[in-house]
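Next comes just one chain, in structure tokens: the form predicted alone.
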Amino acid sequence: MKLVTIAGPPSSGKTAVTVKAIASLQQEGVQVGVVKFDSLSTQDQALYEKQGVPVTTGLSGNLCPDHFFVSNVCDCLSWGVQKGFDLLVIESAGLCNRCAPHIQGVLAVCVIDNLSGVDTPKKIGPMLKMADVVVITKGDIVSQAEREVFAYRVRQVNTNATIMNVNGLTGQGGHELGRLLVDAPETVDLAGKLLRFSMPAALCSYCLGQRKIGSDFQMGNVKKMAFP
């Protein structure tokens, strides 16, 4: 089985992407399915269930949505494996932008918006600096000048990614989208595998429960701000 993991910050469009992707691929009588996590709802598997996608969702609560991402993946893959699925699309939650969610040698696609300002690549970490596939939304609410302009500073970050322009309304784009996750890198274990960066780090006293503020109540990996 072919594995992908779909990553971005919340409301680019991942989800409408992913879908009119999937449906380029189904009309070729590819078998996909999908993993959605996010933090604390979504009604994203009804988009998939629609469009006749198995689906299955995972909700972080009140965990780091990327550190339940990777305590799940392997699950992720036994079921896709045990369903007997041609390719599996994890669709991770809408992330902070320095977040993590890719996996060395598993096909990893950014997806980022026009919308959020030529300056937003530079301010996005490794889930956009580490990406295979980098898909730009929302070019049809913006000047030609802007999304050229986005598209160089997405190409600052990441010269090596293949970047595309998909609309999630008209699925422009999606066909070209779901050629490239149908040609991933098939997948038999994640076990031992290692993530293409460190995952944020914070073991300290809000993340125990802690709600009161003041150094007193701060314990553990606590980073403090130098003031002139």
Given for the second form:
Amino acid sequence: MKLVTIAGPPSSGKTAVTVKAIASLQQEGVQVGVVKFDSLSTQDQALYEKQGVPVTTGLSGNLCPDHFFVSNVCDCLSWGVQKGFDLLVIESAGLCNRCAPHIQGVLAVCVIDNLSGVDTPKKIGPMLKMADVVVITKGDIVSQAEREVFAYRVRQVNTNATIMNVNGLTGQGGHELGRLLVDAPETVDLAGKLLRFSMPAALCSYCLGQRKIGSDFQMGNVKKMAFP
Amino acid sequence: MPTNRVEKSLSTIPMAELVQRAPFVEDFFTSHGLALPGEGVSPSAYFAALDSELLEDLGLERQGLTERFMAYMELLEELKAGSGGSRIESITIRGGHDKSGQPEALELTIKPGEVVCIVGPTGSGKSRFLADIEWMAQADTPTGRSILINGRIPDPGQRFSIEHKLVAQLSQNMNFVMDLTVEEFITMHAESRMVEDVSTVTAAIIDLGNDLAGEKFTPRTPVTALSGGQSRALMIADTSCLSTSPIVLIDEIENAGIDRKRAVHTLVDKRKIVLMATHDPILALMGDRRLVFKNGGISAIIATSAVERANLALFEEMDAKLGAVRNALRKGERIEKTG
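Same protein, different condition: the form predicted alone was shown, now please give the form predicted in complex with its partner chain.
Next comes the full complex, this chain leading.
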């Protein structure tokens, strides 16, 4: 089975472009399944179901969504194999820009939108910088000049990626994205594979449920800001 | 794709010398959230000395940095090489089929400086047609069309190259999402294109935009304060001077605040291929040909006839009359005279 990870900031259009790409693949008879990761709640399951896509949702609740993703990714793969999919798409929540669910040897897609501003590409870490495919959305509502500058800024931080524009509303570019997704390498087993980049360290008293503020209550991996 | 345009030892050259060779080299560091290396330090030495904790925080890997840097320098070279104007002499569209599978018997070749109009109702396949061109379809899209560049099948690598993007779109519902003045905005675009003389090019674009716009704006006007017509005028000026895309798609030019005829001529003068989705008779008749879309395919190609051209004068007269009435309304006059 082919496997793809799709990540991007909240509301960048991950689900919309994924649905369009899958719709185009379905017409060619490709069996596609989706696992959607989110933190609190998501309506995206319904969007996939409406398109007739088998989908499972994983809610991380009070755990870090990306750590939750890695802990469950092998089971996602098994589910996809058991269902007999040709292609499994794992859509992550992508909440902090420092995180990335991308795995070595697995096609990695990052979705970002033009509306987030031309400085955004430099603010996003490995999720963008280590992606194989960068999908830029919401191009229809910004000027041509902004589109060109935005694409250039993406290229600056990820010189090797395939950069494409997809319109999540009209579906323009969705067919082309679908072609890239089905060309993903086959993934038989994930055990032992490496994440493309380590996830942010997070093991302090607050991870463990502490609510009180003040240095007496800070333990573990604590980092202090420097003030001028 | 790397073309090995830059020498391998580039990353061992001290920054001071690199900046002289390529002023935009500093952007690599700022865009990755890194401080600039000292003048006497080479990028390789700088990467080797970076604090591991800082790299971890930024989400960067030390061993990949030199490679990324070299790829960035290649990109700069490519952009500089590409800014010499488009080398596209023709684009050929080989017909596929419509939504019912009926063959589209055509081979359409368009050359720079031509204006081609696109007509047909919503859902008739106009957007798909443009997507086919942008993707340089090779019978691998739902329409089965193929695109040839200069009479040849294009290199597949060009599909995703931002330097060889075929279509620039000036859509009707575009906005500026940046809070910048006109001058800052155009400067930013010019810089991303690596043009040699940013301030001269910027000034020229603003002048040209003002020529096309009905009401004037200044370099210090915020882009978000421009009217629809002014925005469109500025973007046409900007695209004609800065965009490397050989094809410009315009979806309708509203009949306010912009000299539509001159706008189209500006793009033609810059040797752009102008594709115009319009049902405005004046714009449609300015085209050399119009493509009629129906059920996902091109159902006819109509060359503008001599009679139609003659009618254009008539439509322009009517348009001028309506324009005068509009102006009278704006000035608060009565519009009782219709002659």
